[in-house]
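Given as structure tokens, the chain that follows is alone and in the form predicted alone.
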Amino acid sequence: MNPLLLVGGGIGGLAAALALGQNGVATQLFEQSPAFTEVGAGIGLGPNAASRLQAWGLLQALQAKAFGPSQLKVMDAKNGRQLGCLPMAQDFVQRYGAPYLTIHRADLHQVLLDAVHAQGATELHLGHQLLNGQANTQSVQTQWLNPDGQTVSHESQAVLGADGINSRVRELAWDPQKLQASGHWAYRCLLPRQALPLAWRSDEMGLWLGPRLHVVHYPVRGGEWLNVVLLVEAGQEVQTPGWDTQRSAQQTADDLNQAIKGSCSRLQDLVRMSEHWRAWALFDRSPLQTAKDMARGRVALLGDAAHPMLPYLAQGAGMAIEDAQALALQWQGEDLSVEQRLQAYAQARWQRVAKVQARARRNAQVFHASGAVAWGRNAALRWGGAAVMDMPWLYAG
């Protein structure tokens, strides 16, 4: 029987290839880029994601590249006062069976790619652009533009789209649905920790909340670098998401200066330590409404192709990893058709990812609040502390 065909060689696609391979399922993975590369900066991996990576035998490789924050401190961006603290490290391991890790996106991608290579269950095709696809009751036929400029065809049991927020698989198999611009921008930079003042070399994650912005920072690359992300409501419309989107150096400087105006001096000092910021316009889609949003017939979506979300729960990579595990579980045991397996996968996932999408949107409002809403948020954090900040519904999932 023809192997499953995965479209997209990012975190979601490689995680799916690895998880399926561990269940004895052969796959072919097609990636549009001529080489496996991963742009970006740091990401968070909650215990829900780390536990799955741990089950795949990757925890040791991850811990060599990642960082385990001791705690999360939430601060008021205007006056610098601490609002709340959530112990992490061993507390999370004891509570959820896995740590919270912070890691550079490229490092996570490399760990997954190395594992896929070592497993040997996936045939990798680089430099292939998906042109078209047609599904019938027996298989899916896809047409590709290969690196030599030739059109080639492939037949597979099913097509699994893990090709990101601008998914070509989604375009071909679903009704058009325009991405929704949030008006928010994420500015990211990496700072060498040894070059920073001592106050910025702690083992903590920091989250600063202020009107129309928030800032998050944490160590990555084994603690050698500090990942800093400033998320701001710039209010400028763009057509497509992506890194370095339509932002000149002057526009970036203007956005950052405007965003941190009125913030405490300590936060302003952090933002001004780097001149090398990368801009990312934030897009998402409305929360999923039904399982058919993730699977139809012999075609299924996972990760950002299925459910792009704002980064205000730090769960983009986590949900893709959960998708991969849930997909692979459908190839265990029962003698089901491919269509039934994909439908069962979608039924198992759509409500959870819809909840995460909705919570991420809600956090965008809460994090950036002012006035009475900000007062209520700060009071809840001060009085509730770790109980308010922890998310068992998410991390234990």
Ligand SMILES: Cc1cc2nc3c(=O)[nH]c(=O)nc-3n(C[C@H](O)[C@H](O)[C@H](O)COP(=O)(O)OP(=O)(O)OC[C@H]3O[C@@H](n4cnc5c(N)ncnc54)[C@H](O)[C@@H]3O)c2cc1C
Given for the second form:
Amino acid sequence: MNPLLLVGGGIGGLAAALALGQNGVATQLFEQSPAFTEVGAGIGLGPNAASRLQAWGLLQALQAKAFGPSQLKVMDAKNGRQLGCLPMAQDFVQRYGAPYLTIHRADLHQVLLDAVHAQGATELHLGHQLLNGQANTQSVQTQWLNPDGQTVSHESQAVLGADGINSRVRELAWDPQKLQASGHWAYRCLLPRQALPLAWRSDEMGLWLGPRLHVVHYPVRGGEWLNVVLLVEAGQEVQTPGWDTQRSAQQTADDLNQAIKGSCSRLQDLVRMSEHWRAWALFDRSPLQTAKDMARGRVALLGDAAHPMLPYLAQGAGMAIEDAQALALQWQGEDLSVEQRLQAYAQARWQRVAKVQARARRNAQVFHASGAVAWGRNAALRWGGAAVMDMPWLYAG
Ligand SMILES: Cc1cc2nc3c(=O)[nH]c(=O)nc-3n(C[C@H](O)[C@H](O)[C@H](O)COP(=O)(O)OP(=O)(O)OC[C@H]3O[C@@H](n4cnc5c(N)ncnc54)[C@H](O)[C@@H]3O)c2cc1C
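Compare with the form predicted alone: the form predicted together with this ligand:
Everything in the complex follows now, all chains and molecules, and the chain you saw is the first one.
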């Protein structure tokens, strides 16, 4: 019988393969894409994620490709005034033992993939799409579409679903439950930093808050590019999450112009610096309610498959990396059954993940507030400063 079978070779799947391998656990990883290619743009990795990557021996490789912002500056999107500032860089290393990194998703993915290859504990199978599966008390049978277009079956001790927001593995052990459309969109672009006006070449991370929108920007690729994300409450209903869902380039440009109409000229200038914005419709699920939401019998979920969340705490990949470490820990020591290990993993994770999911939803309201709520938020940021912006409960976890 096959050992543990991982479905999905994104950040979560590769992190799990690596972490399990470091604990001497062999895995087979099946990815539907014919080649490992990561699309997307930049992501922020809090010290909670960076410390796990550091423990896996990846910090040096990451730092060669990532960026360490000096501070987080929060601005009012309407008038461009500074609201608050949180020193990061060395302050974070001293406080949390690991840096805050900003990185292109493809770079993080490549570092993980190289480490998985070098470790040699994982058999990688590309071009295999999970179609179906049945779990019983002895094993899990899965059916796959292979690269030749044939249906093949595999039997394994357990299946770990790291297959993202539209998880097929979820359907093996859980009742169907629709994803929740937020009506929010993320528009993302990358700008070459050297070509930008001096004001946009700083080494900071910027967060601009305005009614029904916010903007985040930070350098990636060792500082070569500025990653810009505009998050907007647009309200258009779409059925599935994904890049450019039901969006033409003209629609995207119109939406962006509409979104930034009430913003200060500096922010409008930034948004007009690129003609290559891509849109992503944002979906999530309600916060987990029990450990059973993450593992049942011989099937467990991790990353977006388990807990898709709004990116308003910048922690989706961070939680996938934490999941991977927690999962692997269950294979240290004690002689337990695979079901017991998966149950212990879910027990260790569900409450923290639920809190992060809930905070991400709450941030959507706080970041996009107007009127009295925005006034209170801005006052708290001005007077509370770094103490209000730091999140020890999250970063030290
Ligand atoms: C706008 C935006 C900004 C974000 N910013 C941040 C941030 O700053 N920080 C952060 O930590 N996170 C951020 N995230 C979230 C982060 O990108 C995701 O949480 C993370 O990438 C999820 O990784 P995953 O491995 O769980 O899933 P995925 O990356 O979706 O990987 C799933 C993999 O499974 C494969 N797969 C799917 N179905 C099958 C099947 N049937 N058979 C075989 N293979 C299959 C897919 O091809 C894919 O390779 C952001 C997200 C968005 C949308």
